[in-house]
Partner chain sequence: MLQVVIDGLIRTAELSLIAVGLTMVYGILRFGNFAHVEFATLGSFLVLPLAALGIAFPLAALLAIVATGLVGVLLDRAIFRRLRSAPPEMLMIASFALGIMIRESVRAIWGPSPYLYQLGVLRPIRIGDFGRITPIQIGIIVAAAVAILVFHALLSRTRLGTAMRATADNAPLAQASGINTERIIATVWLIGAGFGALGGVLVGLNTQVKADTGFALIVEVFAATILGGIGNPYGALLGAAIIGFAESISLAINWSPLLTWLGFEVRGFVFIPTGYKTAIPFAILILTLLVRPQGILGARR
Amino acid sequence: MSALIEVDTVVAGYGENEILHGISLSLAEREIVTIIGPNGAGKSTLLKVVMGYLIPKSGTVRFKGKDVTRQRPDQRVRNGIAYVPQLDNVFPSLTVAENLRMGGYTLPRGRVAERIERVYAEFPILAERRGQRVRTLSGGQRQLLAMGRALMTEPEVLLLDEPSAALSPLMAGEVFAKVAEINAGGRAILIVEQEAARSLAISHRGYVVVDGHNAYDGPARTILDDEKVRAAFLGGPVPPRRPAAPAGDGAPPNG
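So, to be clear: I want the structure of only this chain, in the form predicted in complex with the partner chain. Can you give it?
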(Lines of atoms letter the chains of each structure in order from A and count residues from 1; the text may use other names and numbers.)
(Lines give C-alpha, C1' and ligand atoms only; values in the text may rest on other atoms or scores of the structure.)
Protein backbone atom coordinates (compact mmCIF):
# COMPACT_ATOMS: atom_id res chain seq x y z
CA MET A 1 0.00 0.00 0.00
CA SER A 2 1.39 3.38 -0.93
CA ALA A 3 1.78 5.81 1.93
CA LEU A 4 0.27 9.26 1.58
CA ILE A 5 2.32 10.68 4.41
CA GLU A 6 5.62 9.35 5.64
CA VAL A 7 7.42 10.89 8.57
CA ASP A 8 10.94 9.52 8.79
CA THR A 9 13.02 9.83 11.99
CA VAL A 10 12.10 13.45 12.60
CA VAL A 11 13.98 15.44 15.23
CA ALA A 12 12.28 18.76 16.02
CA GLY A 13 11.57 21.27 18.75
CA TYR A 14 11.47 24.93 19.66
CA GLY A 15 14.89 26.55 19.88
CA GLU A 16 17.06 24.58 22.28
CA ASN A 17 14.06 22.64 23.52
CA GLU A 18 14.00 19.41 21.52
CA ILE A 19 10.62 17.69 21.68
CA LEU A 20 10.68 14.99 19.00
CA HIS A 21 13.73 12.74 19.16
CA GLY A 22 13.55 10.78 15.92
CA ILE A 23 9.95 9.88 15.36
CA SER A 24 8.49 8.00 12.39
CA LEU A 25 4.98 7.45 11.17
CA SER A 26 3.03 6.68 8.04
CA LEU A 27 -0.49 7.24 6.84
CA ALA A 28 -1.92 5.28 3.94
CA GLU A 29 -4.70 6.29 1.59
CA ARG A 30 -8.21 6.06 3.07
CA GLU A 31 -6.80 5.34 6.50
CA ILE A 32 -7.65 6.85 9.89
CA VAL A 33 -4.67 6.86 12.22
CA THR A 34 -4.74 8.09 15.81
CA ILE A 35 -1.68 9.26 17.69
CA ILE A 36 -2.03 8.87 21.43
CA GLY A 37 0.30 9.44 24.31
CA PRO A 38 0.62 11.33 27.58
CA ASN A 39 0.50 15.09 27.85
CA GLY A 40 3.66 16.75 26.58
CA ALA A 41 4.75 13.69 24.62
CA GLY A 42 5.04 15.75 21.43
CA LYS A 43 1.83 14.70 19.66
CA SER A 44 0.76 18.20 18.66
CA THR A 45 4.35 19.06 17.75
CA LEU A 46 4.39 16.07 15.43
CA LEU A 47 1.26 17.33 13.71
CA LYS A 48 2.86 20.78 13.32
CA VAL A 49 5.82 19.18 11.60
CA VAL A 50 3.48 17.34 9.23
CA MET A 51 1.70 20.63 8.45
CA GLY A 52 4.90 22.65 8.10
CA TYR A 53 4.65 25.06 11.03
CA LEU A 54 7.82 23.57 12.38
CA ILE A 55 10.81 22.66 10.22
CA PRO A 56 12.57 19.60 11.69
CA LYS A 57 16.25 19.73 12.60
CA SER A 58 16.67 16.39 10.85
CA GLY A 59 14.52 13.74 9.25
CA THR A 60 12.04 14.08 6.41
CA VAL A 61 8.34 14.46 5.76
CA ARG A 62 7.12 13.01 2.47
CA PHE A 63 3.71 13.54 0.94
CA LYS A 64 2.80 11.12 -1.87
CA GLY A 65 6.46 10.20 -2.13
CA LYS A 66 7.61 13.80 -2.55
CA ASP A 67 9.84 15.45 0.04
CA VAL A 68 7.87 18.37 1.52
CA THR A 69 9.98 18.85 4.66
CA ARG A 70 10.73 22.49 3.91
CA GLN A 71 7.42 23.55 2.37
CA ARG A 72 5.36 26.30 4.02
CA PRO A 73 1.92 25.38 5.40
CA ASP A 74 0.08 27.32 2.68
CA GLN A 75 2.01 25.37 0.02
CA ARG A 76 1.06 22.07 1.65
CA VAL A 77 -2.60 23.13 1.59
CA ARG A 78 -2.35 23.59 -2.16
CA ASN A 79 -0.94 20.07 -2.44
CA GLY A 80 -3.86 18.49 -0.60
CA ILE A 81 -3.22 18.55 3.14
CA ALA A 82 -5.61 20.27 5.54
CA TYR A 83 -5.19 20.95 9.23
CA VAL A 84 -7.57 21.68 12.08
CA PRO A 85 -5.67 23.01 15.11
CA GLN A 86 -6.80 22.20 18.62
CA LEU A 87 -7.44 25.77 19.72
CA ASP A 88 -8.20 28.89 17.71
CA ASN A 89 -9.32 26.84 14.73
CA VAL A 90 -11.78 29.38 13.33
CA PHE A 91 -11.66 33.08 12.48
CA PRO A 92 -13.78 34.61 15.27
CA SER A 93 -14.51 38.02 13.74
CA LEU A 94 -15.50 36.58 10.37
CA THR A 95 -18.91 35.15 9.56
CA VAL A 96 -19.48 31.43 9.06
CA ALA A 97 -19.65 31.96 5.30
CA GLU A 98 -16.46 34.02 5.30
CA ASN A 99 -14.67 31.32 7.29
CA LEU A 100 -15.59 28.78 4.64
CA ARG A 101 -14.59 31.16 1.86
CA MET A 102 -11.17 31.47 3.50
CA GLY A 103 -11.00 27.67 3.67
CA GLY A 104 -11.41 27.71 -0.10
CA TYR A 105 -8.79 30.43 -0.60
CA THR A 106 -6.65 28.25 -2.84
CA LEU A 107 -9.54 27.10 -5.03
CA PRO A 108 -10.26 28.60 -8.43
CA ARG A 109 -12.79 31.40 -7.91
CA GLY A 110 -15.66 29.65 -9.67
CA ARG A 111 -15.52 26.62 -7.41
CA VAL A 112 -15.77 28.32 -4.03
CA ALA A 113 -19.56 28.83 -4.00
CA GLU A 114 -20.16 25.26 -5.10
CA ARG A 115 -17.86 23.89 -2.41
CA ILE A 116 -19.53 26.03 0.25
CA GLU A 117 -22.89 24.54 -0.71
CA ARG A 118 -21.42 21.05 -0.39
CA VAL A 119 -20.09 21.83 3.09
CA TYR A 120 -23.50 23.25 4.05
CA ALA A 121 -25.09 20.01 2.85
CA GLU A 122 -22.67 18.05 5.00
CA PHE A 123 -23.03 20.34 8.04
CA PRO A 124 -26.61 21.68 7.99
CA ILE A 125 -26.09 23.64 11.20
CA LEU A 126 -23.51 25.78 9.40
CA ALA A 127 -26.01 26.63 6.68
CA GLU A 128 -28.39 27.91 9.35
CA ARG A 129 -25.69 30.12 10.83
CA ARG A 130 -24.05 31.27 7.60
CA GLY A 131 -24.39 35.01 8.21
CA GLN A 132 -23.45 34.88 11.88
CA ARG A 133 -20.10 35.93 13.31
CA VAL A 134 -18.24 32.93 14.66
CA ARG A 135 -17.94 34.57 18.09
CA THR A 136 -21.60 33.71 18.62
CA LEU A 137 -21.26 29.96 17.92
CA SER A 138 -21.07 27.22 20.57
CA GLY A 139 -17.92 25.12 21.03
CA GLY A 140 -19.35 22.17 19.13
CA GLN A 141 -20.55 24.33 16.25
CA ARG A 142 -17.09 25.90 16.04
CA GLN A 143 -15.48 22.47 15.84
CA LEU A 144 -17.81 21.53 12.98
CA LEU A 145 -17.05 24.83 11.25
CA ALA A 146 -13.33 24.19 11.72
CA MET A 147 -13.69 20.85 9.97
CA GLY A 148 -15.92 22.35 7.28
CA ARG A 149 -13.32 25.05 6.65
CA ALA A 150 -10.58 22.43 6.30
CA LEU A 151 -12.72 20.33 3.93
CA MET A 152 -13.26 23.23 1.51
CA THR A 153 -10.20 22.24 -0.51
CA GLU A 154 -11.26 18.57 -0.66
CA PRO A 155 -7.96 17.56 0.90
CA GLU A 156 -6.54 14.09 0.52
CA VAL A 157 -5.29 14.21 4.10
CA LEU A 158 -6.99 15.83 7.07
CA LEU A 159 -4.96 16.48 10.22
CA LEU A 160 -7.02 16.87 13.41
CA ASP A 161 -5.46 18.07 16.65
CA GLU A 162 -7.63 16.90 19.58
CA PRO A 163 -10.98 17.40 17.86
CA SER A 164 -12.90 16.45 21.02
CA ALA A 165 -11.02 18.72 23.44
CA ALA A 166 -13.32 20.90 25.54
CA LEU A 167 -16.47 19.33 24.05
CA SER A 168 -19.26 17.61 25.94
CA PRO A 169 -19.27 13.78 25.54
CA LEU A 170 -22.39 14.05 23.39
CA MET A 171 -20.82 16.64 21.11
CA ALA A 172 -17.54 14.69 20.99
CA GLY A 173 -19.47 11.65 19.83
CA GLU A 174 -21.04 13.70 17.07
CA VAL A 175 -17.63 15.00 16.00
CA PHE A 176 -16.10 11.50 15.82
CA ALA A 177 -19.11 10.22 13.87
CA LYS A 178 -18.49 13.06 11.42
CA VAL A 179 -14.81 12.14 11.19
CA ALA A 180 -15.71 8.53 10.34
CA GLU A 181 -18.14 9.84 7.71
CA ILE A 182 -15.49 12.07 6.16
CA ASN A 183 -13.13 9.10 6.02
CA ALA A 184 -15.80 6.95 4.38
CA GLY A 185 -15.85 9.59 1.64
CA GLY A 186 -12.26 8.60 0.83
CA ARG A 187 -10.04 10.96 2.83
CA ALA A 188 -7.16 9.83 4.99
CA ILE A 189 -7.24 11.28 8.48
CA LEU A 190 -4.51 11.68 11.07
CA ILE A 191 -5.80 12.43 14.57
CA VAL A 192 -4.01 13.43 17.75
CA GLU A 193 -6.15 12.68 20.80
CA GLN A 194 -6.26 12.64 24.57
CA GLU A 195 -9.71 11.03 24.42
CA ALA A 196 -7.96 8.01 22.95
CA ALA A 197 -10.57 5.30 23.28
CA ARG A 198 -13.24 7.02 21.20
CA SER A 199 -10.76 8.04 18.58
CA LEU A 200 -9.19 4.58 18.32
CA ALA A 201 -12.67 3.09 17.99
CA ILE A 202 -13.03 4.73 14.56
CA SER A 203 -9.34 4.31 13.57
CA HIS A 204 -7.57 1.67 11.54
CA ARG A 205 -4.21 2.04 13.23
CA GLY A 206 -2.72 3.83 16.18
CA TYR A 207 0.64 5.12 17.34
CA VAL A 208 1.66 5.59 20.92
CA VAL A 209 4.13 8.43 21.38
CA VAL A 210 6.04 8.86 24.63
CA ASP A 211 8.70 11.51 25.32
CA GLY A 212 9.08 12.27 21.64
CA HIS A 213 9.74 8.64 20.70
CA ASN A 214 7.64 5.97 19.03
CA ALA A 215 6.60 3.71 21.90
CA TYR A 216 4.18 1.39 20.18
CA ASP A 217 2.15 1.09 17.03
CA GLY A 218 -0.31 -1.36 15.59
CA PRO A 219 -3.92 -1.89 14.61
CA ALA A 220 -6.28 0.31 16.61
CA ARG A 221 -8.17 -2.74 17.87
CA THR A 222 -4.99 -4.22 19.29
CA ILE A 223 -4.15 -1.03 21.14
CA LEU A 224 -7.65 -0.89 22.56
CA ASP A 225 -7.57 -4.54 23.59
CA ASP A 226 -3.95 -4.78 24.77
CA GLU A 227 -3.97 -4.73 28.54
CA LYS A 228 -0.51 -3.26 28.85
CA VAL A 229 -1.12 -0.42 26.40
CA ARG A 230 -4.48 0.24 27.98
CA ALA A 231 -2.95 0.42 31.40
CA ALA A 232 -0.05 2.56 30.30
CA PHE A 233 -1.69 5.04 27.97
CA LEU A 234 -5.44 4.92 28.29
CA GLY A 235 -5.60 5.63 31.99
CA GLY A 236 -4.78 3.57 35.05
CA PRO A 237 -1.49 3.36 36.88
CA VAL A 238 1.61 3.22 34.77
CA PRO A 239 3.34 -0.13 35.37
CA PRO A 240 7.15 -0.38 35.52
CA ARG A 241 8.34 -0.54 31.99
CA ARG A 242 9.54 -3.96 30.77
CA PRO A 243 11.89 -4.13 27.80
CA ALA A 244 9.16 -3.17 25.38
CA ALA A 245 8.66 -3.54 21.67
CA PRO A 246 11.93 -3.16 19.75
CA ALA A 247 12.50 0.56 19.55
CA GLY A 248 15.03 2.11 17.21
CA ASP A 249 15.89 4.89 19.60
CA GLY A 250 17.57 3.05 22.50
CA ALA A 251 15.85 2.35 25.78
CA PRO A 252 14.55 5.44 27.54
CA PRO A 253 15.94 5.53 31.08
CA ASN A 254 12.71 6.29 32.85
CA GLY A 255 9.54 4.27 33.25
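Alt. form predicted on its own, vs. the form predicted in complex with the partner chain above:
Just this one chain is shown here; partners and other molecules are left out.
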Protein backbone atom coordinates (compact mmCIF):
# COMPACT_ATOMS: atom_id res chain seq x y z
CA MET A 1 0.00 0.00 0.00
CA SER A 2 1.70 3.18 -1.16
CA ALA A 3 1.81 6.23 1.10
CA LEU A 4 0.16 9.46 -0.01
CA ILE A 5 1.20 11.54 3.01
CA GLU A 6 4.42 10.98 4.98
CA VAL A 7 5.37 13.18 7.93
CA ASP A 8 8.91 12.42 9.11
CA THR A 9 10.25 13.62 12.49
CA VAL A 10 8.65 17.06 12.22
CA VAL A 11 9.48 19.76 14.75
CA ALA A 12 7.11 22.75 14.56
CA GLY A 13 5.45 25.46 16.60
CA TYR A 14 4.67 29.15 16.81
CA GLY A 15 7.61 31.45 17.40
CA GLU A 16 9.59 30.12 20.33
CA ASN A 17 6.71 27.90 21.42
CA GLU A 18 7.55 24.44 20.09
CA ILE A 19 4.42 22.23 19.80
CA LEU A 20 5.56 19.20 17.79
CA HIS A 21 8.73 17.44 18.87
CA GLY A 22 9.84 15.07 16.11
CA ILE A 23 6.45 13.64 15.21
CA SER A 24 5.88 11.19 12.35
CA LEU A 25 2.87 9.64 10.61
CA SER A 26 1.73 8.26 7.28
CA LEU A 27 -1.52 8.06 5.33
CA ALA A 28 -1.93 5.48 2.58
CA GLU A 29 -4.21 5.41 -0.44
CA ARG A 30 -7.90 4.82 0.38
CA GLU A 31 -7.17 4.90 4.10
CA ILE A 32 -8.86 6.69 7.01
CA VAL A 33 -6.46 7.59 9.81
CA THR A 34 -7.59 9.27 13.03
CA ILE A 35 -5.28 11.28 15.29
CA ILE A 36 -6.35 11.37 18.93
CA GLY A 37 -4.88 12.79 22.12
CA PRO A 38 -5.54 15.33 24.88
CA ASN A 39 -6.27 18.98 24.24
CA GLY A 40 -3.08 20.89 23.47
CA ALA A 41 -1.24 17.77 22.30
CA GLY A 42 -0.48 19.27 18.87
CA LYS A 43 -3.06 17.45 16.75
CA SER A 44 -4.42 20.48 14.90
CA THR A 45 -0.91 21.88 14.57
CA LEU A 46 0.07 18.67 12.82
CA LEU A 47 -2.75 19.08 10.28
CA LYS A 48 -1.61 22.65 9.61
CA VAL A 49 1.88 21.34 8.88
CA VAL A 50 0.48 18.78 6.45
CA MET A 51 -1.56 21.49 4.70
CA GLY A 52 1.32 23.98 4.57
CA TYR A 53 -0.14 26.62 6.88
CA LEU A 54 2.79 26.05 9.21
CA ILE A 55 6.34 25.40 7.99
CA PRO A 56 8.23 23.05 10.34
CA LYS A 57 11.55 23.97 11.88
CA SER A 58 12.89 20.56 10.89
CA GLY A 59 11.67 17.29 9.45
CA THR A 60 9.90 16.65 6.15
CA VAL A 61 6.41 16.33 4.71
CA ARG A 62 6.04 14.27 1.53
CA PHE A 63 3.03 13.90 -0.75
CA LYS A 64 3.16 10.92 -3.12
CA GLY A 65 6.90 10.71 -2.47
CA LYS A 66 7.61 14.36 -3.28
CA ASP A 67 9.00 16.71 -0.62
CA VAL A 68 6.36 19.41 -0.08
CA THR A 69 7.64 20.66 3.27
CA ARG A 70 7.93 24.27 2.10
CA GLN A 71 5.18 24.21 -0.51
CA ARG A 72 2.41 26.82 -0.20
CA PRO A 73 -1.11 25.70 0.79
CA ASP A 74 -2.59 26.69 -2.59
CA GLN A 75 -0.01 24.50 -4.33
CA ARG A 76 -1.00 21.58 -2.14
CA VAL A 77 -4.65 22.16 -3.04
CA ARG A 78 -3.77 22.01 -6.74
CA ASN A 79 -1.74 18.85 -6.13
CA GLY A 80 -4.65 17.06 -4.48
CA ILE A 81 -4.92 17.90 -0.76
CA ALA A 82 -7.99 19.58 0.77
CA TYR A 83 -8.47 20.84 4.33
CA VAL A 84 -11.58 21.49 6.41
CA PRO A 85 -10.74 23.54 9.53
CA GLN A 86 -12.74 23.23 12.71
CA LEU A 87 -13.83 26.88 12.72
CA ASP A 88 -14.70 29.42 10.02
CA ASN A 89 -15.01 26.70 7.37
CA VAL A 90 -17.97 28.27 5.50
CA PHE A 91 -19.12 31.77 4.51
CA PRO A 92 -22.34 32.36 6.51
CA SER A 93 -23.55 35.33 4.46
CA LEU A 94 -23.34 33.42 1.15
CA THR A 95 -25.69 30.75 -0.16
CA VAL A 96 -24.85 27.07 -0.33
CA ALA A 97 -24.25 27.35 -4.08
CA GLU A 98 -22.02 30.40 -3.66
CA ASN A 99 -19.94 28.58 -1.04
CA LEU A 100 -19.43 25.68 -3.42
CA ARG A 101 -18.39 28.02 -6.20
CA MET A 102 -15.81 29.52 -3.85
CA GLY A 103 -14.48 26.01 -3.25
CA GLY A 104 -13.85 25.58 -6.97
CA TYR A 105 -11.51 28.55 -7.26
CA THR A 106 -8.63 26.42 -8.59
CA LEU A 107 -10.76 24.80 -11.31
CA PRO A 108 -11.17 25.99 -14.90
CA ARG A 109 -14.32 28.10 -15.02
CA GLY A 110 -16.07 25.64 -17.31
CA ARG A 111 -15.78 22.82 -14.80
CA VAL A 112 -17.17 24.57 -11.73
CA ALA A 113 -20.85 23.98 -12.53
CA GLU A 114 -20.17 20.33 -13.30
CA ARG A 115 -18.37 19.84 -9.99
CA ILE A 116 -21.17 21.56 -8.06
CA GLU A 117 -23.68 19.13 -9.54
CA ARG A 118 -21.49 16.19 -8.51
CA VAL A 119 -21.30 17.55 -4.96
CA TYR A 120 -25.09 17.91 -4.94
CA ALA A 121 -25.37 14.26 -6.00
CA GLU A 122 -23.07 13.27 -3.12
CA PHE A 123 -24.77 15.58 -0.60
CA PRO A 124 -28.51 15.69 -1.43
CA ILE A 125 -29.22 17.93 1.57
CA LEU A 126 -27.05 20.62 -0.04
CA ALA A 127 -28.95 20.34 -3.31
CA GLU A 128 -32.20 20.90 -1.42
CA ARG A 129 -30.77 24.06 0.14
CA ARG A 130 -28.67 25.39 -2.73
CA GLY A 131 -30.20 28.88 -2.59
CA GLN A 132 -30.31 29.11 1.20
CA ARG A 133 -28.04 31.44 3.19
CA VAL A 134 -25.54 29.37 5.14
CA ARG A 135 -26.21 31.27 8.37
CA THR A 136 -29.67 29.64 8.42
CA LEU A 137 -28.29 26.08 8.24
CA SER A 138 -27.86 23.79 11.23
CA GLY A 139 -24.37 23.08 12.51
CA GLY A 140 -24.39 19.64 10.94
CA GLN A 141 -25.50 20.99 7.58
CA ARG A 142 -22.71 23.56 7.70
CA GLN A 143 -20.19 20.80 8.35
CA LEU A 144 -21.49 18.80 5.39
CA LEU A 145 -21.22 21.94 3.26
CA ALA A 146 -17.64 22.48 4.41
CA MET A 147 -16.77 18.94 3.34
CA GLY A 148 -18.64 19.32 0.06
CA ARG A 149 -16.80 22.55 -0.68
CA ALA A 150 -13.45 20.85 0.03
CA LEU A 151 -14.37 18.11 -2.45
CA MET A 152 -14.92 20.65 -5.23
CA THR A 153 -11.23 20.34 -6.19
CA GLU A 154 -11.46 16.51 -6.40
CA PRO A 155 -8.71 15.95 -3.83
CA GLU A 156 -6.95 12.65 -3.25
CA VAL A 157 -6.54 13.49 0.45
CA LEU A 158 -9.05 15.17 2.76
CA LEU A 159 -7.87 16.64 6.07
CA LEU A 160 -10.61 17.09 8.70
CA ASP A 161 -10.07 19.02 11.93
CA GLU A 162 -12.71 18.11 14.54
CA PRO A 163 -15.58 17.44 12.09
CA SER A 164 -18.00 16.63 14.94
CA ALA A 165 -17.22 19.72 17.06
CA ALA A 166 -20.34 21.26 18.67
CA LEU A 167 -22.68 18.80 16.93
CA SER A 168 -25.40 16.75 18.56
CA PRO A 169 -24.65 13.01 18.85
CA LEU A 170 -27.18 12.30 16.10
CA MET A 171 -25.72 14.86 13.71
CA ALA A 172 -22.17 13.78 14.53
CA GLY A 173 -23.16 10.25 13.57
CA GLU A 174 -24.41 11.51 10.20
CA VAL A 175 -21.15 13.37 9.62
CA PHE A 176 -19.04 10.29 10.42
CA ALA A 177 -21.26 8.19 8.13
CA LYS A 178 -20.62 10.69 5.34
CA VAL A 179 -16.86 10.58 6.01
CA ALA A 180 -16.95 6.78 5.64
CA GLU A 181 -18.93 7.18 2.41
CA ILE A 182 -16.41 9.67 0.99
CA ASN A 183 -13.63 7.23 1.82
CA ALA A 184 -15.52 4.38 0.14
CA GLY A 185 -15.45 6.53 -3.00
CA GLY A 186 -11.65 6.30 -3.02
CA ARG A 187 -10.34 9.27 -1.04
CA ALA A 188 -7.83 9.01 1.79
CA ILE A 189 -8.85 10.92 4.92
CA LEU A 190 -6.80 12.18 7.87
CA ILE A 191 -8.93 13.19 10.87
CA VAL A 192 -8.21 15.01 14.12
CA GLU A 193 -11.10 14.29 16.45
CA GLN A 194 -12.11 14.59 20.11
CA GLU A 195 -14.94 12.09 19.53
CA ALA A 196 -12.11 9.60 19.34
CA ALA A 197 -14.04 6.36 19.69
CA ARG A 198 -16.56 7.20 16.97
CA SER A 199 -13.86 8.36 14.59
CA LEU A 200 -11.68 5.30 15.20
CA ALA A 201 -14.72 3.11 14.56
CA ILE A 202 -14.69 4.17 10.88
CA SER A 203 -10.89 4.27 10.57
CA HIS A 204 -8.26 1.83 9.39
CA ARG A 205 -5.48 3.10 11.66
CA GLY A 206 -4.94 5.61 14.42
CA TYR A 207 -2.24 7.67 16.12
CA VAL A 208 -2.18 8.77 19.73
CA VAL A 209 -0.34 12.08 20.16
CA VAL A 210 0.69 13.32 23.60
CA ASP A 211 2.66 16.52 24.24
CA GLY A 212 3.70 16.77 20.60
CA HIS A 213 5.14 13.25 20.51
CA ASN A 214 4.01 9.96 18.99
CA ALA A 215 2.70 7.99 21.96
CA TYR A 216 1.16 5.03 20.14
CA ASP A 217 -0.09 3.98 16.73
CA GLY A 218 -1.65 0.93 15.19
CA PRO A 219 -4.82 -0.53 13.69
CA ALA A 220 -7.87 1.42 14.82
CA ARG A 221 -9.55 -1.61 16.37
CA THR A 222 -6.42 -2.38 18.38
CA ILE A 223 -6.44 1.16 19.77
CA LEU A 224 -10.15 0.93 20.55
CA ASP A 225 -9.59 -2.34 22.43
CA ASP A 226 -6.55 -1.12 24.39
CA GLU A 227 -7.67 -0.66 27.99
CA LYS A 228 -5.07 2.00 28.83
CA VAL A 229 -5.79 4.07 25.72
CA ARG A 230 -9.53 3.71 26.26
CA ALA A 231 -9.27 4.85 29.87
CA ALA A 232 -7.09 7.83 28.99
CA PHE A 233 -8.69 9.10 25.79
CA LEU A 234 -11.88 7.29 24.83
CA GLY A 235 -14.15 6.60 27.79
CA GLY A 236 -17.35 4.62 27.59
CA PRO A 237 -17.95 1.39 25.68
CA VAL A 238 -16.16 0.50 22.50
CA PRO A 239 -18.35 1.43 19.51
CA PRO A 240 -19.38 -1.35 17.12
CA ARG A 241 -17.27 -1.79 14.05
CA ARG A 242 -18.69 0.15 11.12
CA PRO A 243 -18.47 -1.00 7.52
CA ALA A 244 -15.80 0.93 5.64
CA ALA A 245 -13.89 0.61 2.43
CA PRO A 246 -10.78 -1.55 2.61
CA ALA A 247 -7.48 0.28 2.44
CA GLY A 248 -5.39 0.12 -0.69
CA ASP A 249 -3.91 -3.30 0.00
CA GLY A 250 -7.28 -4.86 0.71
CA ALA A 251 -6.70 -5.08 4.46
CA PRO A 252 -9.92 -4.92 6.48
CA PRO A 253 -10.71 -1.66 8.27
CA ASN A 254 -9.84 -1.31 11.93
CA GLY A 255 -7.16 -3.95 11.66
